[in-house]
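Next up: just one chain, as C-alpha cells, the form predicted on its own.
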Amino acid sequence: MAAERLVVIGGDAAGMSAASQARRLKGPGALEIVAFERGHFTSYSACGIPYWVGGDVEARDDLIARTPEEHRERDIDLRMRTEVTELDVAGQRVKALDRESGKTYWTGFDKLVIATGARPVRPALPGMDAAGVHGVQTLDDGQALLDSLDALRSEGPRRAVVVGAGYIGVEMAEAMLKRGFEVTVLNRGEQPMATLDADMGRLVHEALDGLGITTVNGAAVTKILTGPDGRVTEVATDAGTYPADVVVLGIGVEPETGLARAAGLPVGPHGGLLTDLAMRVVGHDNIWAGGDCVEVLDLVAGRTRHVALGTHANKHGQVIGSNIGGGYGTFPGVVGTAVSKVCDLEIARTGLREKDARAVGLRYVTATIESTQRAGYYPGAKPMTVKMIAELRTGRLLGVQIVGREGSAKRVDVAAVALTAGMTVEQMTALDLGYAPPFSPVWDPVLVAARKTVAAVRGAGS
C-alpha cells in the first residue's frame, strides 16, 4: 500500500512547521511530504526585517531558521522556486509552475495544509509600482529594499518616506533612521499605531518627533511621483507632496487567499480562511490552513480577526502537523497582544481597544496611569504609561496597552494571561509579581493601572 501524500503550500512557519511535525510523527514509510515554496528561502523570521535593513541584524541568513536543504535532510520534498497556481479540491491535487524553468505539472495529495501567508497591502494608486516604492513582507523583499538603498547616490540628501504608521511602518521608520535618511512617515490615521487607541498613539508621535521622525497625520497618499529614470521622486497625499529617494510601504498586510478563494474554501469577514480548532479548513476533512492566510477566534471580543504575526504561525503548524501526523493539538484563539519599538521606546497592547469593545457591544471604564518601568530612585528609571480597560459592571479586563521605554513592554505579557484567564482587575491587584528596585517599583505600573480601574468600575457603579 503506497503511504499517503502530504502536500504543503508556502514554505514558511507555519507551513513547515507542519511538515516538520507531521514528518517527526510519521516515518517516511507512512508519508510522503511534498512542499511547494514560490521564494528563494524557507523558515526565515519575517519580523526580523526590519532589523537587518537597520543593521540591528547584521546578515540575511542570520533570519533562516532552517534551510531548504535542511528540510529535504528530513525527509520533505521541498520544491523551491515554485508557485501552486491553482488547488483542485475535488480531485484533490494541486498545480504547480517551476518559476525557473515555466514548467507545470499537476500533483495529487491524501493531505493538503495551505499556509500561502500575506501580501502587503499595496493600493492600487498611480506609481505604487515605481523602482524605489518597496514592500517588506518576505525575504526576497527585504534583499530588493536594500539593493535599492545601495543603488541610491551617498552625496546629498537621502531621504524616506514610510506610507503607513502601524508596526511595520514605525519599525521600518527605525530602519530608515539608522541607515541615515531624513525620515518622513505617513498616516492617514488620527495618531500613529492604530492598534492602540488615539491618547496613546499620541505618545508615540510625540517620541517619533523627539528622534527626528516627521510623522504627517490625516495624509491619504494619492499618488507616486517619478522623475525621467522612472524612479520615485516624491509621495502626493491630499495634505501635501513629500520629496522621496526611497518609499516603504508599512500599511500593513492582508491575507494571501486567492487561490483558496477561487477553489470555493470558506473565508471570513476579513478575507482569511476560516478553520476549526483543530485548524482544518471548515467542511473539508483533508485541508488544513495556518499562518497568516487565516482568521483566528479573539477570544476577549467572541469574533475572528486576522493577526499576522510569526508566534502563531508557528503554533498554527505544530497543531497542523500533530493532527496530520496522529496526534491531537488544537488551537483556541488569541488575545491580540502584540509589541514593538522605535529605538529605544517600546509600544506594547492586548486584548481590546475602546473602539473594539464599542463594535462588540461591552460597555467599560478606563483608566490611564504614569510611572516608571523601575524604582524611580534606581539609576535608568524611565517614563512608562499603562492604559487599562475594564468591563463596566463586571471588573473584566478587556485590554492594555503600554507605552515607555527599556523594559516596559514586555509587561503586556502579565496583562495577556489576565486576558486568557478571564482575570477582573480586581483579581488583577493581588497577583504576585516579581519585585526588585531595578526591575520595578513596589507597585507595579500594570497593578497600579488595575488598582486605579477596580476604583473606575466601582465609581461607574455607584
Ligand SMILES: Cc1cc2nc3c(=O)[nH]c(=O)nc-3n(C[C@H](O)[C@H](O)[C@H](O)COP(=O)(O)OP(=O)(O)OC[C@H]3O[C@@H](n4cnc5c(N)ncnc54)[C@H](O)[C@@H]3O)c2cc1C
Second form
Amino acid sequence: MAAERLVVIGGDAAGMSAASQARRLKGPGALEIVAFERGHFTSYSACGIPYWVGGDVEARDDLIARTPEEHRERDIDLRMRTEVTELDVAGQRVKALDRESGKTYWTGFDKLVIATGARPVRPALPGMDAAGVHGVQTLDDGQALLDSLDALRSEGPRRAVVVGAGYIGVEMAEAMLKRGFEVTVLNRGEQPMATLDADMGRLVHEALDGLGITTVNGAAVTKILTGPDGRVTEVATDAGTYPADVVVLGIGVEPETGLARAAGLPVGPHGGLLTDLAMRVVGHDNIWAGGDCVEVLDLVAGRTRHVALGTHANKHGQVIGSNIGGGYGTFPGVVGTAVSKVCDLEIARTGLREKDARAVGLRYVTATIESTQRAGYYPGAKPMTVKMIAELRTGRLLGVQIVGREGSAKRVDVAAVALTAGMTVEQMTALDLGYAPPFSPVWDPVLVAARKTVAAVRGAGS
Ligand SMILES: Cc1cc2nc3c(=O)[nH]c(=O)nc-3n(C[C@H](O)[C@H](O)[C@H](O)COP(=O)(O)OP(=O)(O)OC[C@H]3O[C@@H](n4cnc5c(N)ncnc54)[C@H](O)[C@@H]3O)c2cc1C
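Can I get the form predicted in complex with the named molecule as well, since the one above is the form predicted on its own?
Starting with the chain above, the whole complex follows.
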C-alpha cells in the first residue's frame, strides 16, 4: 500500500513544526511529507530580526533554526521558492508554482496543513514602495533594510521614521537607535503600545522620550515623499511632516488566508481560519491549520481573536504534527500574554485590557502600583509599574500589564498562570513566589498589585 501523503503549505514555524513532529511519529514508509515554501528560508526566527538589525545578533544565519537541507535529511520533501497558488479541497490537491522555473503542477494530498502565516499591513498610500521604505516580516526584508542602511551617506544626522508603535515598532525603534539614527515613531493611536491601556502606554511614551526617541501620537501617515532619486525624504501625516532617510513599517499583520478563502474554508471575524481544539479546520477532517493564519480562542474573553505570535505558531505545529502522526494533542487557547522591550524598558501584558473587558460585557475594577524589580536597597533597583484588572464582585483576575526596567516583564508569566487557572486576585495574594533582594522586594510587585486589587474589589462591592 502506498504511503499517505501529507502536504504542508508554508515552511516556517507552524508548518515545519507540524512536518517535523509528524515525521518524528511516523517513519518515511508510513507517511510521505511534501512541504511548499515560497520564500528563501525555512524555520527562521522573525522575532530575532530587530536584534539582528540592531546589531545584538551578528549574522542572519544565527536566526535560522533549521535549513532546507536539514529538513530534507529528515525525509521531508521540501520545495523551496515554490508557491501554492490554488487549493482544490474536493479533489484533494494543490497547484504549485515553481518561482525559479515558472512551471506549475498539481500535487495530491491525503492530509493537508495550512501554515501560510500573516502578511504585513501596507496601506496603499503614495510612496509606500519608494526606496528606503522597509517592512521587517522576513529575513529578506531584514537584509534589504540592512543593505539600505549601508547605502546611506555617512556624514550628517541620519533620521529613521518608524511607522507604528506596537511591539515591532518599538523594537525597531531601538534597533535604529543602536544604528546611530535619530528616531521618530509615528503612532496613529492615543499612546504607543495599543496592546496596553492608554495609562500604561503613557509610561512607555515617557520612557521613549527618555531614550531620545520621539513619539508622535495621533499621526496617521498620508504619504511618503521622495527625492529626485526616488528615495524617501519625508513622511507626511495628518499631524505634520517628518524628515526620513529610512522608513521602517510596523503597522501590524493580517492572517494570510487568500488561498484558503478561495477554496471555501471557514474564516472567523478577524479573518483567520477557524479550527477545532486539535487544530483541524472546522468541517474538514483531513485539513489542519496553525500559526498566524488562524484565529484562536481567547480563554478570558471567551471568543476568538487573531494573535500573531511565534510562541503560538510553534505550539500549533506541534499539536498538528502529533495528531497527524497518530498521537494526540490540543491547543486550548490563549490568555493573551506578550512581552517586548525597548532598550532597558520592558513591557508585558496578559489577559484583557479595560476596553476588552467592556467589549465582552464584564464589569471590573483596576489597581495600579509602583514598586521596584529588586529590593529597593539592592544595586540596580529600578521602577516597575503593575496594573491589574479583576472582575467586579467575583474578584477573578482578568488582566495584568507591566512597564518597568530589566527584570520586570517576565513576571507577567505569574499572571498568565493565574489567568489560566481562573484564580481570583485574593488567591493570588497567597502565592508562594520566590524572594531574595536581587530578584524582588520582599513583597513581589505582582503580590502588591493583587493586594491592592482585592481592596478595590471589596471597596466596589460595599
Ligand atoms: C519583526 C518581528 C518580530 C517578532 N517578534 C516576536 C516575538 O518576540 N515573540 C513572538 O512570539 N512572536 C514574534 N513575532 C511573530 C512570529 O514571527 C510569527 O508569529 C511566526 O513567525 C508565525 O509563524 P507561522 O509559521 O504561522 O507564519 P510565518 O512565519 O509567516 O510563515 C509562513 C510561511 O508561509 C509561506 N507561505 C505563505 N503563503 C504561501 C503559499 N501560498 N505557498 C508557499 N508558501 C507560502 C511564507 O513565505 C512564510 O515563510 C515577530 C514577528 C516579526 C515580523
